[in-house]
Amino acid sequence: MTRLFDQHRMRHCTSLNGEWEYAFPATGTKIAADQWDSGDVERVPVPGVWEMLPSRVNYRGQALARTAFVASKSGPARLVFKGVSHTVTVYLDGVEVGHHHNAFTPFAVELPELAEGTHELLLCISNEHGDISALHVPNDYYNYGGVSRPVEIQFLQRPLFIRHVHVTTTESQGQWQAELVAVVRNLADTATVDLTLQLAGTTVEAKQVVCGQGDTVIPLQLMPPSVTPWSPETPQLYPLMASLTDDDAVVDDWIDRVGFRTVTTDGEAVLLNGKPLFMVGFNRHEDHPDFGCAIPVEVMRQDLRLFREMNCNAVRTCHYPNDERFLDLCDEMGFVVWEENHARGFAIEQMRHPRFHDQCESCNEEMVREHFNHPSIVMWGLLNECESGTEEGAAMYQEQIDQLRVLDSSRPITFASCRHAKDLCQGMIDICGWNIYSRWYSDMHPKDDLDALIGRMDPVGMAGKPLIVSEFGAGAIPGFHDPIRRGKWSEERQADILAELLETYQAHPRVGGLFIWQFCDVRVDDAWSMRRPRTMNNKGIVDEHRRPKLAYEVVKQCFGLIDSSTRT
């Protein structure tokens, strides 16, 4: 499955997730579509990654993956990938059908007429970094390879099919509304249908609606007559169904899951359903020595589970969009998410790459209308610790945050900076995050180095906004104890250094939010060796096991503290 519930009841949808052959090529070449034999083929599990492979598990490369399926009968189709790693062509029985960039954005790819009969889908997949993407680099996290996230083909009933319904809900004096925007994609001529759509008890009709070629946008809104609204105490999901009528025959369908609430800013405070809201939680990368970035959905729920074990409501998805079962989880579960897109760290001439425009917009675009639904996200976040300290930089965060605003109005916008002595964007966005390493990076009091920060950033645009320390944190290698002495990397240390910060932050008057860097130690680049025992980001409090660290009671203690509805 792409999602943890079905999506279609009309449609029919074929899993084509199993072991796929893997083919790479030999050292020093690249690899062709029509090149299968040229290289080793070993078999790889989908969802998952190459690194898997004893073999593999420093590849950066090229290679070929393939599988097979059979159509009953001919008609229109879609293959949904809804992740491969990280730059990828989609060849249909030797034809060139797709092409897209970016390990953590889903993708279709659309077949007006499919053949009845067996059919080879074969992908050629890149990890590499260079030219090919302005976005998997070099990173201080580990840019697998392979198709990381479910695939599966739709076999639609005719070239006409529901992309998606978007739905914004507001409430007013006790009274909930619901804004729809339906999208129907036709891939053929003209057809006229009614869309019905059913949510929270209410139904509400688009009559003869005319879908030409390509998309056909339909608006519409609807009142429940009662509703219990979604937040982390209560998160109350509604299934949305939507279908496509031509002769009292439904065509098509297409079903999701809404939360009821709203996200707004009032001064220095987030307000969820009108209520403060203080945010308490963990930056978590999609890492696990065991399956990379494709993690099983159990994995998931073990780590949210522990997420709450430690008096958690919050996770920011970092450096980029997670995958939506993921997303589903946190709706079912009530953990409110600040999901990102992908980027990390980019210096200006890093900003300069002559695809990063494209990507970056690709992404944003991809993520928001794939996402939307989610009541758990709460926030768009971008561009983490790139170049917001030149005007040259600050005019691409602009260019970014404006496409943001089009793609979604309903939520705020905002992003981490480490541009702590100057930051150009702090006017720009409507919660403020900050990336502070006191006591790690700098011998710092973290009250003097956040009170410092604020003394450079509210004249700039930052005060009247509430300011979220986005990251923090201490390492710890792993069963490396110096309980008297209590060096760096130690476990003792790093629970000290948390300790310190968390008593500081959450007595601080300014911060709206905590999340802590991070959840888990995670893998990177090997170009971040010498900076990363263990070629590990070891910052985690659990191990890339999920093992506690002495840090994990610490941050359990701490956030047990909090009232999170009202911070008292």
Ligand code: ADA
Given for the second form:
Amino acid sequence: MTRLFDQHRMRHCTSLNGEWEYAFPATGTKIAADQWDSGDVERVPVPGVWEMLPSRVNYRGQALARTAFVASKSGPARLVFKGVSHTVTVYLDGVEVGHHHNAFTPFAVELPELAEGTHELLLCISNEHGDISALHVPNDYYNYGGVSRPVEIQFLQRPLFIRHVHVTTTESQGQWQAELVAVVRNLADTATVDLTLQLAGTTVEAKQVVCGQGDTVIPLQLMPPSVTPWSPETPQLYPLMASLTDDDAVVDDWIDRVGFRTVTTDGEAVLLNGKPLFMVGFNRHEDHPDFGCAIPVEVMRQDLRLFREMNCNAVRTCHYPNDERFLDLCDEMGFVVWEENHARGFAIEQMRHPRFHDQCESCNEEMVREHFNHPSIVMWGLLNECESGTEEGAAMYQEQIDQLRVLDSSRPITFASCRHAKDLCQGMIDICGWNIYSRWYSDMHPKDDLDALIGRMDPVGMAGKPLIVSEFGAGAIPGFHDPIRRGKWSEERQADILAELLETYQAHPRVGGLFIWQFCDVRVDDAWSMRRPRTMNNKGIVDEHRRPKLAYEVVKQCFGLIDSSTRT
Ligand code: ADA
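In place of the form predicted on its own, the structure of the form predicted together with this ligand is requested.
Now the complete complex, all chains and molecules, led by this one.
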């Protein structure tokens, strides 16, 4: 399953999750697709990462991953990969059929004519650092290796299928409306089809649409008689059923889930369905000591149960697009999401990497295209703590913000800055995010830090916009207690700092939302080990096994006092 629900009834989909064979080259060497050596094979679950193998916990390099599947009849098909970490070339029966970079966005390989019979699917995967990636670099999180998200094969009835249907919901005087933009992809010659969309008790259709080779965009709209708006309190979802008819036969379908909601800003407030929304939550990395970044759905669900127990209503997908099943859970359980593209802390030199522009552009496009319909996503973020304080860096921010606005004009745009002295990008965005580590990286009082920041940034584009403290927190080594001295890295100190920060920010009239850094302790790259005890980022409120630290009760109580609509 690539989602928490079946996206097709007509299109026959077969999961390729399960145990795949992996072959690794000799340390320090490369491996090519034709070098599969059945002698030295290990088995890794998919979804999974090779760091789950005791022998590969620190392996950085290439590997071949292999499975097989059967096509019961010949015809068009699609291989769907929801995430491979982090660069992959795809071979089918020894022939290269696809390539993708970036662990955190999905991709598909279309096969116009797949023969009947058994097929070998072979992936040549790399989690290497270096010229191949501007985004996967030694960082304050770990770059795993493997087929880290679900894979499936989709058998099409015709070389013509529904690529997706994007839904934008709006409301006027109590009447909701859905703008639907369907994309039909034709792998063959021109066809004339009917498209039918059903949503919330309403049906609309486009008749006799001529679809040439490639993509045909079909805009439709509908006004359902009455709907319950989506919100964290009432996460009401409605099935969207799309079907494609050719010669009076239904040849394809596509199912999604829609939440009727609007998200806008009004001065310093973020509005959900026209009402103020005060976001309180955590930054959450996709990381777990047993699964790496390939977190099982039930662990995702348990994470969100802990969020709920700590009275959170929001999550920030630091610092990359998340597994879509996690977003499905946020839709179902009622969490709003700040989803952001894949970038963390790049200096201008790193932003000059020859692949930076294209890899960011692809990530933005794949993130928005694939995650467009999630009502939980209330804003798109980009380029966490990259160089937003120089003209050169600001131009790159502007370019990507422009791209995001073209991809989706319905959601506010934001980014989390740490350029407290000089930031040139506050005028480009709708919601201002600031990462502030008072009492950890500076010993200033958090109110003084924040007031000084507001004084510097309001005149350069932040005034009159919502301000979210997108990261704040402190480290604690799990189990290190120092109840008298309360020294740094003790759980007591972390709890004290979080109590002061939460009390300060919650009471500050300018603060429009709070994301604690971070939910759980996470593995970091070895290059960070001098600054990260245990080679972990220890600022979690729970440890890597999700065991609460002392600060857990502090957060639970403080967030419990905040009414997310009125902020009292
Ligand atoms: C930054 C960064 C986070 C993390 C944090 C920290 O704000 O955005 O990814 O590295 O600092 O722990 O210092």
